[in-house]
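Take a look at this one chain, the form predicted on its own, written out in structure tokens.
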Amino acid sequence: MGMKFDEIKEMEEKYQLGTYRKLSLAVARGEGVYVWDTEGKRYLDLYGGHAVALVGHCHPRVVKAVSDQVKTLVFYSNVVYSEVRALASKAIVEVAPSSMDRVFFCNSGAEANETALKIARRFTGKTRVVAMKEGFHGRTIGALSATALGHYRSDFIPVLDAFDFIPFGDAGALESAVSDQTAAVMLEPVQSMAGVEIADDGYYKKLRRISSAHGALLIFDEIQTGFGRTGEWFFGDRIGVVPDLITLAKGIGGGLPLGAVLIDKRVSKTIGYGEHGSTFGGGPVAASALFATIQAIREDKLLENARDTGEYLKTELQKIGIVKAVKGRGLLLGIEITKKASDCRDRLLERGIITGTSAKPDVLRLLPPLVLTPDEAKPFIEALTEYGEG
């Protein structure tokens, strides 16, 4: 170890497929909301890593709990039973609505999407869904089937021809849309990579009744906004509406790759042996991260702590002359600007802060992790306040 920033960049593009366009740095280490390169530099990361970062990077509850189970067994697969499994599958189950009442381990966000479509496919009888426009669910073909957000679907036409496409937060399409054919409506309640795009509080109870009334599944893709990115353990706590699955991945592992499904009682009970399964899904040690995440979410008031200092956010950027309005809940907050959110990203990286983009040229997004407060974001205000002055 101890390699250069030039050799790791030289060494990755000579051997990693290029899928991926990188920031100008290599990160060594993390702690809280900061983040280290290998040069030594520090930086406030409010990018999370793409939302995984929940937490706070190497939560020390997190840390020992993964390093305390790498000891003692690294994995067994489902086809045992496992305590640390046990304890983590109830954990989740009581954080859940009341409704739900079992989940599904996988590893990813879109390996949950997949499994949330066969559920509803295989409880309904039905074959249609309902998605949204600008929606994104995963890049493998049946969460890429369900994703209508720029050139991820377009590019790898054709795709499944199951799935309907109406507009985000437009009742009246939503209405046309669902029918008696319609085995789920599909969505995530925050449209994050759309450039964090919100409906009122009425469209999201509407979704559940239109849903319940043709007998479709309601499927809240929560992998960004699920457990306390908005200040709820899930969306629909603060409103009251429950859908019938949720699917979830990204900052529920601490770190670690984990998905899961929460599953609605009425449909967990009529899933046998057999119908869905994925080898490395809650394994031992994703799930002793799991459920120090969940202790931590508990014990350092974090959902609170999502929601005061999402506020504070909001309250500060309004302030700032270049924003012109700011988007989200809680910690999933976009930033619509006057100028190019790619250049102002790439100016604040300069400063050493760290923040991402969206589908949306003008629109700066923020995923930190939960453990971010007032005065650590501060520098990010002043930043970005000295670049709309420039």
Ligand SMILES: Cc1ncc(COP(=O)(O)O)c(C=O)c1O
Second form
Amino acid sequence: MGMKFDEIKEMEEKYQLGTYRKLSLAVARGEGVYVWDTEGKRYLDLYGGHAVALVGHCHPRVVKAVSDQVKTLVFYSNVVYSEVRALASKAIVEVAPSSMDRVFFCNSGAEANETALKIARRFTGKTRVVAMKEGFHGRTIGALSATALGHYRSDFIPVLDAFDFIPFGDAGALESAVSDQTAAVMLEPVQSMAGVEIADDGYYKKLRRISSAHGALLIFDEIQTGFGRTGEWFFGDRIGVVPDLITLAKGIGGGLPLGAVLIDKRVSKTIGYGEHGSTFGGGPVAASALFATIQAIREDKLLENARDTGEYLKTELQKIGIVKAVKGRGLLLGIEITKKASDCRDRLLERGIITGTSAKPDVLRLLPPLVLTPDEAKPFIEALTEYGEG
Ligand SMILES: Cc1ncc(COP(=O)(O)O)c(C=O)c1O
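Same protein, different state: after the form predicted on its own, show the form predicted in complex with the named molecule.
Everything in the complex follows now, all chains and molecules, and the chain you saw is the first one.
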């Protein structure tokens, strides 16, 4: 350890497959809403390591749980029982909507979505899926086939021909697209990569009604919105809309790779041995991290904090000249600006603030840890104001 940034960059570029465009820093450590690079510079992380640092970097509860578990047992698969998996399963089902009684563990968002698609096909005996234009669900072939956004899909045509795409937010289009051949309606309740697009409450209620009327399962991909990001455990909680399957990943493992699918009772009872599996899913270390993350969200009152800091940011951002609109809810925010979002992100980075972009060139995206306070967020408001005036 102790390599300089230029050496790290050169080595990584030489040996890692070149699929990622990276920001020009190597992150060495993190704590709460901050990370430090290899040269010792501190950054306010409003991107949360790709929405993963949900409870903050190196949350003490997660660090302790994982450290204790690693010293005890690193791994054993689902071929045996595990106390920590039992506790984590109970904890996640207890925060889920009451109509859901089981969880399936995997390792990533794409895998969670693959699982949900398999379950919907198995349960309904049908194969067609209605998904949304501009939606993003992952890069494996099934999840990619459900993804309509930009080059992710178009670079790999042909993909599976089982998906019908409709505009997000248009209940009329859903009514026309869903048929008795539809196994599932699948969407991100907030289209994040598409630029943080959110619909009105009535739309989600119609989604539920139309899916049920045709016997199709409703799948919410809550890989970005779940576990408190929008100020509730799950997106539909505030408006009483409960899907049949919820897919999760990103921050649920406190930074460790973990994906999950929460499953409605009617569906879970029909699934039997051998119908799905994952070697690493729900391993002891990931399960210990999940259990600690749930406790951290509860004890640190992170749902409330996401709502409060989200409101603070919305109010302050709307006062800034270059800000045209602020979209999203809680701590998933899309800031539409009058300048190019990637230029803005680069300037903010120079000032020690990490933000994200989206598929819309004028939308800057924030996915900060839910522990972010207004005081910690203030330097971002100041920096964006100055950038707008510059
Ligand atoms: C909404 C959504 N679904 C699925 C995925 C895929 O998750 P993963 O990269 O863990 O496979 C992502 C990742 O960005 C996502 O944002």
